[in-house]
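In the form predicted alone, a lone chain appears below as structure tokens.
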Amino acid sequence: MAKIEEYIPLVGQSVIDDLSLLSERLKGKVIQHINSTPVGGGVAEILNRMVPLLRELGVDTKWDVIKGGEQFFAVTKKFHNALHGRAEEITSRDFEVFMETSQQNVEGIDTYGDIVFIHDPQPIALVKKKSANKWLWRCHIDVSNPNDRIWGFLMDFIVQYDSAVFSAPAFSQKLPIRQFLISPSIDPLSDKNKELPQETIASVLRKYDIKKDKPIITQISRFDRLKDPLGVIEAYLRVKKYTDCQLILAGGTAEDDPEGSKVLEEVQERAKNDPDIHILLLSQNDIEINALQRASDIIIQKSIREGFGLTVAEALWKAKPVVASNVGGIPLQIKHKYSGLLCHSVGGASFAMKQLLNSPEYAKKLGENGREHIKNNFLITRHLRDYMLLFLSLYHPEDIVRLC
């Protein structure tokens, strides 16, 4: 794990000094993060990097995880999809399962933090334990067009929090509590994003029998319908009619996503007749993900809905040309035709990829612009600053705090 001073060459001494000054203001406060899984997905990934850095800065930071069985996570996956606007059949029994497990967590989890920071809907009902401490609800998903029934159900809990945090302006909702807009971030010194020697990249390609004899298009994502891996295959097949290339679909499944295995099977079935499609099930191997991104000629992120899309920031940080859907938090990272290409369909994705393969200098320039944009806006040091300002705002509600 990188030390805070190791970020100085990337962001400058003044940024680290500011973080130290803010951390001093939080002395004596305990920050308790609570989410649904310690591994898999962007929330766990961010917390795995952020919690140690906050501790190093002197902020007393803890991280707890709720418990839930297969039924509970099947229900919360339905809620997740419905909040993204996807049609789901939600039954009264689903709400009962959610509340039964939530009550077990209410009884079993000690909410000891001066600030209790709840991430996403799975642990939202813990706010029933609120006393004299401060409570934050962090929504990492795209709720720009949520299912009204699910959102109404969650609102009964949300209004009990002191403040809510969203990732993008489009996700903001009409609420009787204060809202903050804080985008996620990547850690440039993590195994997933740090510079790699060419031999490491080559060894990963050898491991998966991937040759560099033709352009590589890659999507790194959980096997999730909202990431549209089948649509990625269709776009690739259209590109391949004009330019011989290969596709990598690499990712894993999160502990709180029981649908992942079924999606993976569908993807494997669709890809089985094309030897140039590589389906890789990676178990949180960040070095391999890093190597695959660096080996690729184009990164695609064809999400149907997306809270933010950390894989876009990861690819842009590596100065890779990115084709991504114009959804969720992705447009915050990509300015169309400047730091990447945005698309709205399978046809749009295939057209953009053909354009990049035929114009390597243009592709290179997009990647360079993208890296600079991520450096200026989406590194973990900015995220740490925003979160510490957020924590302080809970004790100074009369002050205006601008979170950039």
Ligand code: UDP
Second form
Amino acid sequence: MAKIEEYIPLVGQSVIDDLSLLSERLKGKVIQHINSTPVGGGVAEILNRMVPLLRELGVDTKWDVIKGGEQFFAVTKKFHNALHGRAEEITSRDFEVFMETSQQNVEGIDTYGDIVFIHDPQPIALVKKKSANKWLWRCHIDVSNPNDRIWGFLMDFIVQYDSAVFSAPAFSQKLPIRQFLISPSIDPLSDKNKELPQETIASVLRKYDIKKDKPIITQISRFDRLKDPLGVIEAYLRVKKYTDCQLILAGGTAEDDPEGSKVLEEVQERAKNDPDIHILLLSQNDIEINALQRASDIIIQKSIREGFGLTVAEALWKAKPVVASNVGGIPLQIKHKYSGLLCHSVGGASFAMKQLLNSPEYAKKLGENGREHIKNNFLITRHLRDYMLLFLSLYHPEDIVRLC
Ligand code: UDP
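Take the protein just shown as the form predicted alone and give its structure as the form predicted in complex with ligand UDP.
Following is the full complex, with the preceding chain placed first.
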């Protein structure tokens, strides 16, 4: 794990000095993060980097994970989809399952933090345990158009928190509590994002029997309908009519996502007759993901809905040309035709990919601009600063706390 000084060459000494000053002001406070999975998906990805760095800065930071069975995670996945605006049939039994598991967690989890920082809806009901300590709810989901019933159900809990945090301006809600907008980040020194020797990249390609003899288009994502892997295949097939190329769909499943294996089967079925489609089931192998992103000519992220879309930031940081849907936090990262290309459909995605394959100079420029944009806005050092300011703001409710 990288030490905080190792970020100085990337972001400058003054940024790190600011972080040290802020952390001083949090001495004596315990920050307790709680989410629903230790690995898989963006929330766990960020906590895995954020928690050790906060500790290194001297902020006493803990991370606990709630427990839940298959039924509970099937329900929370439905909630997740419904919050993203997808039609879901949610029964009164589903609400009961949610409340039963929540009650078990209320009884089983000690919420000892001076600040209890709850991530996403799965552990939201723990707020029942709120006492004199401060409680934050961070919503990582695109809730620009949530299902009213589920949002209404969650509101009963949300109003009990001290503050809520959303990832993008479009996700903010009418709430009676203070809310903050803090976008996620990537860690440039993690195994997922650090520079890699050419030999490592080559050996990962060899391992998966992928040759660099034709352009590689890649989507890294959990096998989830909202990531539209079948749409990615359609778009690739349209590109392939004009330029011979290959497609990598790589991803694992998250412990809190029970739909993954079904979607994976559908994707495998759709791809089975095309030897140029590589479906890779990766476990949590960050170096391999890093290598696949670096080996690619184009990164696609054809999500139907997206929270922030860390995979986009990861690809742009590697100066890759990215084609991604204009949803969720993606337009914060991609300024169309400047730091990547935004699309709205299979046709739009294939058109953008053809354009990039036909104009390598343009593709290169988009990638370079993308890297600069991520460097200026979405690295973990900015996120650490925002979090510490957020924590301090809980003790200074009248002050203006600037989060930029
Ligand atoms: N990821 C991973 N293994 C996989 C698929 C994805 O480590 O098999 C990582 C990916 O590199 C990114 C995160 O999980 O860091 C996904 O975050 P994102 O915001 O893109 O989507 P989410 O999964 O949270 O919807």
